[in-house]
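Given as structure tokens, the chain that follows is alone and in the form predicted alone.
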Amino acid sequence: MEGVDYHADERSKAEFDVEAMKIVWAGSRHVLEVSDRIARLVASDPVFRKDNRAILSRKELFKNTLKKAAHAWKRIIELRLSEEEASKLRNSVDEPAYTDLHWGMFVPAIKGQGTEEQQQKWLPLAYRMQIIGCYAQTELGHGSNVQGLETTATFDPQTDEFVIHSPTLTSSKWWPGGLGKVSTHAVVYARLITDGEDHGIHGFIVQLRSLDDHSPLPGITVGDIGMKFGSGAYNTMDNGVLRFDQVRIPRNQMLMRVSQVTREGKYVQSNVPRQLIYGTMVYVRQTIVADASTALSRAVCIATRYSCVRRQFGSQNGLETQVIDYKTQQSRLFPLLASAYAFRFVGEWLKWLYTDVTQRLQANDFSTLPEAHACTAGLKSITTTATADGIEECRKLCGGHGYLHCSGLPELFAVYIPACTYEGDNIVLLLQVARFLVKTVSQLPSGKKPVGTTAYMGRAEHLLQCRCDVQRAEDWLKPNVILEAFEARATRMSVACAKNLSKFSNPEDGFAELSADLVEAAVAHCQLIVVSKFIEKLQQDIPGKGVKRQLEILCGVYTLHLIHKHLGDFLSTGCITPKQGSLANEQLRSLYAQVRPNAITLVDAFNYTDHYLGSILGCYDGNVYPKLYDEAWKDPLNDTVVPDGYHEYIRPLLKQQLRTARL
């Protein structure tokens, strides 16, 4: 029935004030208001619709992604949206476009690499969209490796510029997002050569299409890669390929702000340092897990609500049992539901460390840079990879229903899981951030103090030795006891690395041998500052009836969850003793069923509209059956009775004499 609130009884068991919830997961009210405000308007905007991207062909889905983002742009300038506004449109549209890389990728290099006289120039042309750029560093032979990228910048002191090339086939640009059918403009990455000398990869602005009639300029070879994983998904993006053959471009657009190249063609470099370019890295790697809390949280909400509106077994006579009941389910729902959360938070507090970067980089403060960089990548790197790993498992908590394309949970996990190989391979990512952290542990005996992120290393001695005094299962719930377990697993992982590195009279054989290892360490310290980052966030002053418990339990169910599935790094590095692993697992149970009233309200706080969340399963009203039912006829296979094909293929099959069959 249409009106019905199907979950109007799960929503009545709520213990906590949901408005309240709403602005803490928002960070804000004024961020919640725009947030609500912006997702409604796309939502009753038909040109955003986006039930239909399945059974489009690939050039129908791009062309109408094309007309949405020109749609979009056309509302921004129509409603004087702000720059904070029109970034929340373009996330409601909800669609992987060439925007995307625009604003997110060749914007903020030009302002992070770019000298001012370079940004005054190409940055209004870009905020104006009267160019579009994307970002060209990824390679058919290149990627995580960024130092072994071949595309050469040659300079010319004759004509006074650079000469852009592709000496191979692996050199081609392969990836970059609105490179193959949209962008005129690119920031190329190519390895700067002056008189012979190889200066290593720089940053280069090449235009490579007329902005007269959008054909490519002489000397580019550019198009689309073709489909990837999924129907609709990614497949809305243009990812390209992109080849140079002596393409020349001024001087003045290499990206200047760090090093230069003169007109005697001199290589110098600025008073500005280069640990800038860092800056925008953190920026990037910041909104990678601002966005794994938002995919996270959508596949929890759909798979929260259809558990509680699919019922199975249980009951010889009246209902069946809700399937968001049963233990296995909570188990595996529940620890997603507290990860986005967690990532929620801990993306927040990444917001602050980039300001903070920012702002140190600016008065020539790099002490904290290197952690921020190993802090940012590694991050970036767990947050995506649980993601991806959750929103699967969602799709499995929801049954065969859930392998539906309208229960949303295929197209956005096919359209999420690139996030974990662009950016930085997710395990090469990790190997980075444990290189930093062995480095660290080797500068403890010198008397170095760690900083940020690493600061409990400066304890290294009382962790080292420290036990866990958890006598009773709700001793679990004390915050200095799960950041003591947290830092001392993380501590005595790193601390081993050190250890079984320096046996080894080549470092670098060291580190391939020992790589498993290292990424194992690096996993232990970045949970540790998801779990800090949630419990500080827990020591603000969080207004509303009850949410401060709520989020209380959910730190509890997120802390004690990896404890569980990590059990063998707490009692191998003897953090703590296997008694104390079954108090933990006794405690996680008991905050499971304390969600368990509060499941359906929880996500609900994530203030997503249906439009938004695309999902038939995960739609709010929780009438999931008629609409799935109704949603079947809409397919074109349903558009006859008897399908096309059938006269020349099932017919004569029907016909035939059995006697000619040879079975």
Given for the second form:
Protein chains: 2
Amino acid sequence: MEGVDYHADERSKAEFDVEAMKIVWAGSRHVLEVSDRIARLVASDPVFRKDNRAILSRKELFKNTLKKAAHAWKRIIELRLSEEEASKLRNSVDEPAYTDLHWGMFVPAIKGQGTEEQQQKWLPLAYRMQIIGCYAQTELGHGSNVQGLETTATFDPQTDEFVIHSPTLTSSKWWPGGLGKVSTHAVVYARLITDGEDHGIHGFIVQLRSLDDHSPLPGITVGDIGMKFGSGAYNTMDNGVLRFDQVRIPRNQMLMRVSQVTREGKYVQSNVPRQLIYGTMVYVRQTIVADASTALSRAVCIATRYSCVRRQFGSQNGLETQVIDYKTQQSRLFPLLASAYAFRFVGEWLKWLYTDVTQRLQANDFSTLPEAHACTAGLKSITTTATADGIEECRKLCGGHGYLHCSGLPELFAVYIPACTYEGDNIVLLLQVARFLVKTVSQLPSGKKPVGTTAYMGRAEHLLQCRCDVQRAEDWLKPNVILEAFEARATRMSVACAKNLSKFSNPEDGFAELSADLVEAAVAHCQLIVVSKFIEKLQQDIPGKGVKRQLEILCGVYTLHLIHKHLGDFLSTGCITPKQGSLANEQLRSLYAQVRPNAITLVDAFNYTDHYLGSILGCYDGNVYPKLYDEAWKDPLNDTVVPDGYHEYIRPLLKQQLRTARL
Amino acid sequence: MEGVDYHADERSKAEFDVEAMKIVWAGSRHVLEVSDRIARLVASDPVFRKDNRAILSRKELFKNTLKKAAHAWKRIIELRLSEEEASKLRNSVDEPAYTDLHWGMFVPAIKGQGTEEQQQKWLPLAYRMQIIGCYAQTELGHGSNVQGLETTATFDPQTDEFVIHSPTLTSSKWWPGGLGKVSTHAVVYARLITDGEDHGIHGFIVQLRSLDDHSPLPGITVGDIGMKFGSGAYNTMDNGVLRFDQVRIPRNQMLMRVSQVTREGKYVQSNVPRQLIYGTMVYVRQTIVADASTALSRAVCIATRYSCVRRQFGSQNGLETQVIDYKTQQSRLFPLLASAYAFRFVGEWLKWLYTDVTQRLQANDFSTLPEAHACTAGLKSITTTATADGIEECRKLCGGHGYLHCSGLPELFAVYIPACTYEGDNIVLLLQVARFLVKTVSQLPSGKKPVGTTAYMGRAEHLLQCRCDVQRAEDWLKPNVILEAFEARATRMSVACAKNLSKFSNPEDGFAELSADLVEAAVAHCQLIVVSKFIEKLQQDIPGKGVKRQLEILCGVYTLHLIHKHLGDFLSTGCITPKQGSLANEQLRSLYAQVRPNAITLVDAFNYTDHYLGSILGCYDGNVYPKLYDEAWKDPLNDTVVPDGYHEYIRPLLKQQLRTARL
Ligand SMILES: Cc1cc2nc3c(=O)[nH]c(=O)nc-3n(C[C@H](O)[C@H](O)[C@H](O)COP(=O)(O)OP(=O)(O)OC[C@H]3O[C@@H](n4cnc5c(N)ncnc54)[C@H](O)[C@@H]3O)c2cc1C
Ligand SMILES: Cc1cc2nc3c(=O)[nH]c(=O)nc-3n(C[C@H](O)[C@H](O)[C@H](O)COP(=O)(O)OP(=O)(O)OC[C@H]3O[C@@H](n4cnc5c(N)ncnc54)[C@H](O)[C@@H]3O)c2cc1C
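We have the form predicted alone; now please give the form predicted together with a further copy of the same chain.
Let's see the whole complex now, leading with the same chain.
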């Protein structure tokens, strides 16, 4: 970051202490220190360069990823990094790799579903990476509907083994990351069959490849499923296909924490409650929400910095207007900036929720689990959807240059979007939330008190009839006013759905028929959660000059842009009047003006290195044009002045000699 | 399309004559015949295969494109194809190439801006492809603001030449397609300077490369600007960078139809009106709208067919539910299907408008030009935005498998999205529309009658106070009811903007401050145009069993989904009541049920070959799973069972020998 800072002027406008904001964003001074140190370590290591990803062939790209993963592990060992540091290092490398699944799914699956004994056997191997594991659930024919998986695990009492088998083409495992070319082991989900009886889906640890020469074990067919969206991006990952032809594994490789198969082939449930498994789900989805805020903030950082550099039209003192000064640009960009912060805080809260749920589970208290489950499912859905859309909007905000790979935005989009699909398709998840909401509403008359994020429904009677008393634009800055408007909207939409459902003689028919409305009610509920957690955050003590003030402004932007975007919801449920809607819009405009001078510093607070950001448009010093120009010449097409193919395919055409040319 | 048809059941459900619908979609029996014949020709020619695009390196990809372009031209000559057939063939090849710019921008620029003499000199060369041209307007520093371009063309009276020069880094031409590696010539836009006076931006024909050996001429630096979004996709195009170091061209290579420079260096305007140039703009944007319907229909075709194949959850007669039967899936997919048809018809109408405008221009009638200009700009903006979003939604509708390159959707998205940016950034265009609307409103009191697509504003008085009289859901099927609701919404939003603007003492300040609202008013106006053209289409005679009925249903879906999506607009302007909004929603649901049995046939009517569609998920016969499975193994990563890199980067890790390994 040496040299001229072309953003210096912009930075000098900030009305708050950026270092303090960095701590807020990171979560603590400690986390900031670790992230910062590790990110710089990675950025300065030539093995981790990533600017050549788009021009590598699939094989080169993949080999390069293997190299980075090995190098990362080597550094982790050499530097004796803590678990926190190691995980931060993997993040900073910023390239999907088999290690994501090994650490993020394989290990947690064994931890969550393995017995003590199994954990003792497998985890040390996994921790030392003497085995590499993946998570093989999805099949060609089944993803969302896990209960429909077709792979079978049939117990053979004669040999005390399970026979893992792929009975159909559609039962081929399909998608697991790290499976295609790397993993030596997998947690495989299959229908457990004992004595002809089908006990549904269970997890099994299966070795896939020889630890000697990496060749697939007998009966196993395994490979990569091919190119995915974009260049670079997720193609560094070996998402795989896997078929079993009667593969035998010892009985003790079924994950037996919750249910077991005995030596005699009897299927028994342990006294560990099934719900425990949901703990892992809450955990994984919490990380996805945190990742959403990271991905969105990267895109916003790029678009914000470039919008300060880019000048187009107008003219003040001879210079054209910075495009960030256009209100249309602000009205597209600043809500995304605010959303990045909003998702950060709700992610932080989810981390707390996970701890809370875990503690309760350990105390055999399952009361908050359904609510926690619905809430994480819903938050995963709305934050990933908003992030995917937001990244693409940021790309458009950069005009033509956003379309260049070196803007960083194409790859960020391509690598991010599957988050809308994996760990639960976003629509399927919202339908689960809706089901929970309808149930909550239906239990209200019985006096059952809704808990946690649905507690507000306990005040349904009030919320169904309250009137918003905003009279001037500034009234929209009052947290209580905002909160009540969002609570009223969510309640009214849920209650309306419940009412309409009651008109159907068969509730399932009703649920199916009204599912689009139900999804909208679920979104309203989940947005309320984000809003309320942002507001709660602001009730905490937040040190640093001007920091809290900035967050208040962002909170206003976040909430009021939602009101504007979903105005139909608020008006049709009578939560606010058209006049109040237009006051909200007015207030929003004035908040944009308040964000404007702080915009660049608000994205500096994310503390991303240029390496991590991977964007010429978003580079810290704002020296965009020379860098763009230099980058262009690196394309392989520029290796020669006259392109390969000229003599065969251009010259004959110009010379009118095509008829005789051999193409 | 031989073999088993896995969609046969679906196809048998259709309630209309698909062959008749194909004619409606194509525009005429003749166009259908040509498209069909040429598409099959291309599909059956191995040179035009495109399934390997994602795994080719940039150089291979580009060379392959050169080959296809030459082969296409060879076939065009050999088969003596008509202009219509030739252009259809280039479309069917379905790969961005320098020829797009040569035929689509270079030739039209000379036609539109060149004198008779210039046309006679250059067009025959271009028609025979003895020269290849591109359109070099945008620079590193300026795209939207054409008047800000920095390249200079200084007249030298001594030699009767222009000196073309790039005075700054940001004046480098940047983006022109076909420029990087292929074009021999370009229409270059530069500031014309005579005798020290700057006359603004003009076009010049500049030779870039030697016709002998293709090397850049002296003073010219030219190259490719590097990778863009995605793999395959637009990377087949050599978007280029170009710098001039005092390059001299003869005076007669300035495009002089509208203004000239004399031998003495005097700048003179011809009597040809400047506005003529807008004709070309209307033409180009009309083709973009047509392309939007094509791109969206491709995505919809893929998602619809796959949604019929894909079964997940539920169980009827042992089979799971086709995901197309889920109302959430329908509420996401069917509006896009309806939009594809809607954009088709508005595109057709734009073609008529172009002819109309051209005829008027020739008769020196410029009265409809501003309106035609605003309307094409606006339609370009809203159709391309909806299409870009729609393609990505279709990808999500395909769950995990939509993320595979072989689903065809990633590349379709990557190649399509720049349409939101080129030929006018969509927001900048909407601001132009808004300006026009505000002007129209401001002239109403003076009695000036708005024309064409703004004619409805002549009834502003009525539209500002009318009340929608929908009482039952079915009332929403009446074209007049729909039309009035959209007219009222557009009028009220424009008038509200005008009113708010009048509160500012400086109108430009007001316009800047309220620009986000103005954009929304422009969108409302443009959506009304699409709606009204769809309704007009239905007033024509449409032959074929059940065809008109289907289009009526789709028109209902299109309009009612817009009301649902923009409910805030309709409610806040008081155009409809909340109750009426919910009736619209109810009607929409019932329309979805009517679309359902016809869905697959409605996409068959697009008549796309499997080659053109380029999607395994969307293949005509629906035999998705075996094809997906086979496709996977073609990835280069599967060339070997043990991946390249195993010995260096996986084995040492598993064997705990990393410390000593050299990475
Ligand atoms: C990049 C990537 C990485 C992955 N990694 C792994 C991995 O490591 N391990 C692993 O096991 N899997 C992995 N997966 C698979 C992933 O978990 C599934 O793709 C995901 O669960 C979605 O399931 P699906 O593909 O079956 O979607 P589908 O269920 O087929 O979705 C298709 C459409 O149907 C709709 N739909 C489905 N059910 C319903 C319903 N009941 N009601 C209404 N609509 C419905 C959906 O909304 C969607 O629009 C990965 C996927 C991707 C893309
Ligand atoms: C694939 C591709 C192919 C192309 N091919 C060609 C070609 O063949 N020849 C050629 O000459 N050019 C070509 N271009 C360039 C293209 O025409 C420009 O990129 C386009 O005009 C947008 O301009 P820009 O990049 O300057 O965007 P910018 O104007 O820099 O846009 C950046 C942001 O600023 C906003 N903004 C700008 N002005 C205003 C305003 N007044 N008010 C409010 N907001 C504003 C925009 O909305 C956008 O969000 C191509 C571009 C692409 C991506």
